[in-house]
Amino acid sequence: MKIQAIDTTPQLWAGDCLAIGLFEEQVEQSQHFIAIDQTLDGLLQEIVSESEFKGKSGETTWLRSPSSKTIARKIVLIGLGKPDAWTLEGLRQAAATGVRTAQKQKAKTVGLALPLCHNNAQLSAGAIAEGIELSLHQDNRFKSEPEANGSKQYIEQVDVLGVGMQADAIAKAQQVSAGVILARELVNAPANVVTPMSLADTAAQLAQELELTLEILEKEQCEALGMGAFLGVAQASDMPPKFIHLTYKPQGTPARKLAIIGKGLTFDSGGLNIKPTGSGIETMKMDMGGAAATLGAAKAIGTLKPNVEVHFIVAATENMISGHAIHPGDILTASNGKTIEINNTDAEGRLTLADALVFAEKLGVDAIVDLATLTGACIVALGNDIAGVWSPQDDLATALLSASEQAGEKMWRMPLEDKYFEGLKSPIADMKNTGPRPGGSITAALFLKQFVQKTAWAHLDVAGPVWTEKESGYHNVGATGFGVRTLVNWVLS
């Protein structure tokens, strides 16, 4: 599918389907509406009146143009809501609505006429391109008939009207979207397809394609580094753990050095504290959503090539049950020497992240961000659409929140209440791996904090927004690829 920026006005664009965005309470005052209505001899006004189209956010109506008119064969009107609430995310959603509607109309060529956000053509063109790419992505790899049930791709070209000279912005958005799609496909794939080994293979493919440096630490090398927390989780699985370290280095001296760590549990049974049926065990293929976002960001960063050195780290394993599994009550020693009493084997992600954080800090980076599907408590606190952000550094937290706002990925800063660490104290070890039920996402962040000494660090709990059960905007049912665009924006900022 080709996306191109052109300056053609909507009334002069000819193709299969033209989608026009209109603000609430300003529908009939829009210059595009007036011009096209005149071309169609008042037909646009008729359809608006008959359908009672008001321009509310997400509202749509459409009509077929008379064959005698040299204009698009079909016209789609998209409601944008109130103009004072217009954002880049609204632009993505509107673009998604436009191309989804055109796809249902079996259009091959589509024109999109949407108002700029903040009068910024570059950001607006990028947001539109993201909405197009991500809404049309269909993951049908595991269907015997991939194009069944109306999933055939009809659209071949989308013209973004009124943003000429923004080809670079569109190309960048497509490169970032490719990273999001990689993350989606990794999370969507079942645990018998995405394993620690296949995650390592994905990293190897990225390294080869994008000229990145790859280091894969096998079990013996992890043992030599004292990664007892990570290996404790891995010891029950028949699949060997893989500690993945993928590095992008620009030419010359980098402006910054950063590390991104993604939780890489390719399946989480809960261990001996097994998850019962109905608790979500059937969805635990997505417990590597942080790793997927990390590798998706690596794909985008490796393509965009900023002047920033970035280390992408994934401690990949399964959390399984066998005669080798860690027991509740066992004590593990992490690679920084801290001891951990295991009081819940289902709080395993933080154990793998602990050794990954220690490894990352030894690289001498300026900042570390980890992201993980870590706690159900974060979903209870913030719902399914918002990720939690914890950081002792205000500047880093602010930068991440700004990056997430630009990406349209909702995040909220949460407190690092040091007093709550009392609930993690153990009488026989340095700490337990879980605390009391209240403030569970906060104590999880405080646990991770013990494995970073001096480097600026932030933790993102993305348990809610990495997955959706309903089609919405530019997200299909399943994995969302959440986190990739925020991470890329943060690196590029």
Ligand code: BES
Contents of the next structure:
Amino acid sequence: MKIQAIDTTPQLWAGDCLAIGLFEEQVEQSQHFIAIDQTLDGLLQEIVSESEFKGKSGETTWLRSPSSKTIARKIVLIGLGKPDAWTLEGLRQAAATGVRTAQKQKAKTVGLALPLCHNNAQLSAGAIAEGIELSLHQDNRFKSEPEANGSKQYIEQVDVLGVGMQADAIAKAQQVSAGVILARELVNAPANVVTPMSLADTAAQLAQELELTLEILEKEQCEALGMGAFLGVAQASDMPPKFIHLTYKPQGTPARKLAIIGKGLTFDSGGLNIKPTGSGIETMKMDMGGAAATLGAAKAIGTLKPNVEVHFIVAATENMISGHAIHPGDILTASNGKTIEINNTDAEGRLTLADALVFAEKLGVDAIVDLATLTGACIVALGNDIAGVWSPQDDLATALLSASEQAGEKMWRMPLEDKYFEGLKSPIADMKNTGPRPGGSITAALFLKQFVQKTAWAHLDVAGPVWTEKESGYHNVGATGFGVRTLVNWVLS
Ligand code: BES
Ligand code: MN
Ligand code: ZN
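Starting from the form predicted alone shown above, please give the structure in the form predicted in complex with the named molecule.
Full complex below, order starting with the chain above.
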């Protein structure tokens, strides 16, 4: 599919389907509306009245233009809501509504006329292109007939009207979207397809394509580094763990050095504290959503080539049960020497992250961000759409929140309440891995903090937003690719 910005006005654009965005309470005053209504001798006005189209956000109506007219064959009107609430996220979603409607109409060529946001043509064109790419991405890899049930992709070309010449902004949005789509595909694929080995293979592919440096630490090398926490989680799996360290280095001296760590549990059974039926065990292929975002960001950043050195780190494994599984009550020693009493084997993500954080800090980076599907408690706190952010550093938290705002990925800062660490105190080891139920996402963050000494660090709990059960905006059912765009914005900022 091709996306291009062109300078044609909507009433002169010819093709299968033209989608026009209209603000609430200003439908009939819109220049595009007036011009097209004139060409169509009042037909547009008629459909607006008949369908009571008000321009409310998400509302749509459409008509087929008479074949005697040299204008788009079908015209779709998209409600944008109130103009004072117009955002880049509104643009992404309106673009998604436009192309989704056109796709249902089996259009091959689509024109999109949407108002600029903040009068910024570059950002607007980028947001539109993201909305198009991400809403049209469908994951049919596991269907025996990928094109059945209306999932055939009809759209071949989308012309973005009214943003001027924005080829670079569109190309950048497509590169970032390719990273998001990689993340979605990694999360969507089941645990018998995406394994620690296959994650390492994906990293190797990225390394080759984008000239990144790749280091895969095998179990023995992790042992030599004393990664007892990570290896404890991995010990019941028949699959070998892989500690993935992918590096992007710009030419010359980088302005900053950063590390991104993603939780990479390709399946989380809970271990001997096995997840009971009803706890969502069948969705635990998604427990590598942080790793997926990390590799998706690596793909985008390796393509965009900013002047920033970035380390992408995933301690990949499964959390399984077998005769050599960790027992509840076992004590593990992490690579910084700290000892952990495992009072719940299902709190495994933080154990893998502990050794990854210690590893990242040794690289001498300026800041570390980890992303993890870490706790159900974070979903209880913030719901399915919002990720939690924890950081001792206000400036890092602010930078991430602003990157996420720009991306339209919702995040909310949560407290690192030191007093709650009491809940993790162990009579026999330095700490337990699980605290009491109340504030469960906070004690998880406090646990991670034990493994960072002096580097600026932020933790993102993405357990809710990496997955969605319903199609909405530019997301389809399944993996959302959450985190990639925030990470890219943060690295580029
Ligand atoms: N991977 C889960 C968290 C999770 C839950 C992610 C739901 C996505 C959706 C994590 O490893 C886990 O099991 N956490 C436990 C922690 C508890 C044992 C302290 C949880 O949230 O119940
Ligand atoms: Mn778990
Ligand atoms: Zn988990």
